[in-house]
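Single chain ahead, written as structure tokens, the form predicted alone.
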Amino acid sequence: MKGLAKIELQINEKRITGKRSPMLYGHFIEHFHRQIYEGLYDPSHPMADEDGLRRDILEAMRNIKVPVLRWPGGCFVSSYHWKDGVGKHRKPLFDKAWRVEEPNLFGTDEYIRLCRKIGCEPYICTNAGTGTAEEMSDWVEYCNLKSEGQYAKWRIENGSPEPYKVKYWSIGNENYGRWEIGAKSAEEWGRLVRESAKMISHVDPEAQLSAAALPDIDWNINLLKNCGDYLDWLSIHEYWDMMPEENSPADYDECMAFTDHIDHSVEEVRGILKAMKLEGRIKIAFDEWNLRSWHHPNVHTIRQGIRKEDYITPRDKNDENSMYTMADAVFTACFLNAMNRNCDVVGMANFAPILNTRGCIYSHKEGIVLRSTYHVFDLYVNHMGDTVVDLWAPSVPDLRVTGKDGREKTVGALDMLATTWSEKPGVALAVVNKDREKSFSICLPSDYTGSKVTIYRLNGKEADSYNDVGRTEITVRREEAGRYDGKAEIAVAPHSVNVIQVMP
């Protein structure tokens, strides 16, 4: 450990920040390009099993333990009817938001097979674009009620007697931005959810509803005069690498510049929830979140592209796995710590999408590439604890970056996190090295002498290695180091993601 720059931790165990909620590791896929059809649905496919789900995609979903999965947008979802997406008699429609034709093959039953196939929570995103708040409670009637109307009979007609019981459900997607399809106004948004809400209750009052929101003081005051005693959440979206229009891609450094205030949305829309005395009843869900914005040039533009190679076949691009390096990973690895601190508000998040695009996880004919981004997931939910407690550092390096927009910024070069279980005695450290090219030295306080120490580190050997079809260079080590000595020092290497289990 000679020359590293050494950090001396402060752990206590006893100041808890709050108890972590699984669906802080969540998950989000939607009807866009290859997430869906060609992707976890694919009925042709040799590794597809009696219902045309992948059975290699659905295994490293289960080893990440997805605990909640939002469908089917997204954009989609402004103008997706869900009716024509269930019974025997289905027919492909024109997908407005996308430019694509819907075949309508996977629907809510399907979904919710595929829920139940890797055990998680299903939160349903409804249309509120071209949708009305009578077709959102339908929705709810036709999973939720047990044979009361035509909905629910419909279900059971088509082969599930029983209720699927969906708690979670959004009352829409990004309606606040003039790209969704049925944009509203702040004022038409509180109307329009109140009414929906209302008649989602009246069908089921257990129902847990969220609504679009953003850190807007106007659009989320007007959201909860109207709203707030109907509402369980607020939904948040964020992006930081925009590539909408051009696929240009943050390089290292310029990521690590997204990592100040990564948490800004939280503490804005905690402020408002604080100021209207809503905090503790609302919750926010940051349902739609990744380092890197989707490419799709030339549809959420006023002039559309004309031809396929303008708008649809640059989509591609998203799944160019050279893109996808340990600053993904690092990147994702503050965001989840960064959620983990504000666990007493934010309840839920979704990592968009899990599958292609800029997913954790890429598919292709042969089986499956686990992205860097991946095995952060892997790390956080099997091996750090539920609870987040106490941790001070005396001093921690700067790191000076440039970011995308060219301007300079110092960030902590360090970000840390310490968790504990609530079944077993014991800590589990997140610490993330941003750094690209130093390595620090970690000091555990002497009051975990004699404690067991076990190390996970994910790590590529450059900054900019990443995994791809017969290409593995980003994976997660294990290393046992023994019992501490009171002394010992922890290398962290560059740009890494490292959990460190500390057991009696």
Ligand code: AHR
Given for the second form:
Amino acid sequence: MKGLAKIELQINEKRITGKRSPMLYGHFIEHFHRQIYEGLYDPSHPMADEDGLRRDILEAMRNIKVPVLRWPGGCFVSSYHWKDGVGKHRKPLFDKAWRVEEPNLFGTDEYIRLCRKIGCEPYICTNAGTGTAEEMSDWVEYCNLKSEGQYAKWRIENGSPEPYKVKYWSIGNENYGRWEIGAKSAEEWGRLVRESAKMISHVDPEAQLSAAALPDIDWNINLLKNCGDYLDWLSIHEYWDMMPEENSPADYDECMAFTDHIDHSVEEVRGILKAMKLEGRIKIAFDEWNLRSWHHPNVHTIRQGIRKEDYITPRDKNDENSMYTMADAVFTACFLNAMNRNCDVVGMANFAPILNTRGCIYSHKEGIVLRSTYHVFDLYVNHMGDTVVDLWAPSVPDLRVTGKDGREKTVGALDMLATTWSEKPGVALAVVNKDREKSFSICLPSDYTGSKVTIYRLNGKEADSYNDVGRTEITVRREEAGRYDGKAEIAVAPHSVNVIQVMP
Ligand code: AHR
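After the form predicted alone, can we look at the form predicted together with the ligand?
Next comes the full complex, this chain leading.
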């Protein structure tokens, strides 16, 4: 195309990076603000189903084929006792993590019903803050034993005769952090995880276990020395635009700077696994990630908020939809590309969270808003392949941007991924254009001449476009581009996420 920088792609479908797990497109939901109560679980709502779950939200979750949903936290879980949330007599308790009342009306049974309704794997994060190895393994008894013991019998009494077969269990959440209730030293952590893993595996040897890890040598070496034999996963978390205290979102260019070495945590943990000869046996569960951290001032601090307007009301700021622009979509696509490229060691990733707060779906009394990030999951889940193959471009232009820290960064202007399907011919390319102003011209390899080209273009008019109630600026446009003639070029617009399917 006239005047556009040409990007000649070289694709080798035979050079396979790996088959990515569908769980790379996983999600997370926590008992925080309006994610569960007044969000997904709202029995009085006109769109609530027989279990009090919003039908419109469930439908949106099904449309992005949620493969796995991590629950109930997050910081919430580190003082949560699961037994309070099952059975006929639910006691409202004070949630010491987020300093609100937990009504305990949505518990394990409701969560499992939710997972069945959206067709996803449950992934339960246990309380390694104030909890014990015994309490964790009792939870596994409740969910996975047929009828042996009091907890399986309790599940049956509560109306579920068959075991839930929960495969994925995480021991703890961020217990390395001073902000976490029941934070642990590396030594304490290794010991607790080992004893918990031992008891859980005595209840259900098929349970797959993860434990909170860090891209930190000491923490992980101690954890892996103590528990490497018990673990199937290492759980890591990352938020790039950190604003727990001040709700000051990074602007477009600052968000693009965050894409620099976006997979650094994976590389660091991969190195530790390799050094301990555990690579290939233990996988990474990147089970909390999002461009933007959640905003909840005066709680992850020593001095707690006194007035509700100091620490509760500000949580509503997470729901300002104008914050979730094409920057969030572009970053999310770059992250998913990086996880695909690392699919040999990353087996799961969970967007934090799926609903409200920084989620890809926003719910309000009359309906839902699909934020920009939702459409990225829609594109990747529904239009990209399951096998990552080699893609190279000799000349990807640089993009100079200034980060939130004021430092200049050079990142690639384009982030691209090539995938194929294990069950059908063809190739699907994700082409992410980070440049706020420039378009680029994509040239397919000539050996795709004659192939049918379909392009899905996710974009808004501006980099700062966003969706809100009664406002839809960001959409996915499907474009049938006909048969490739060996020379036609595909323009990718500024600040856009594009999936190009090239089918026989
Ligand atoms: O900001 C939300 C918190 O982020 C989650 O509860 C926790 O896991 C992480 O620190």
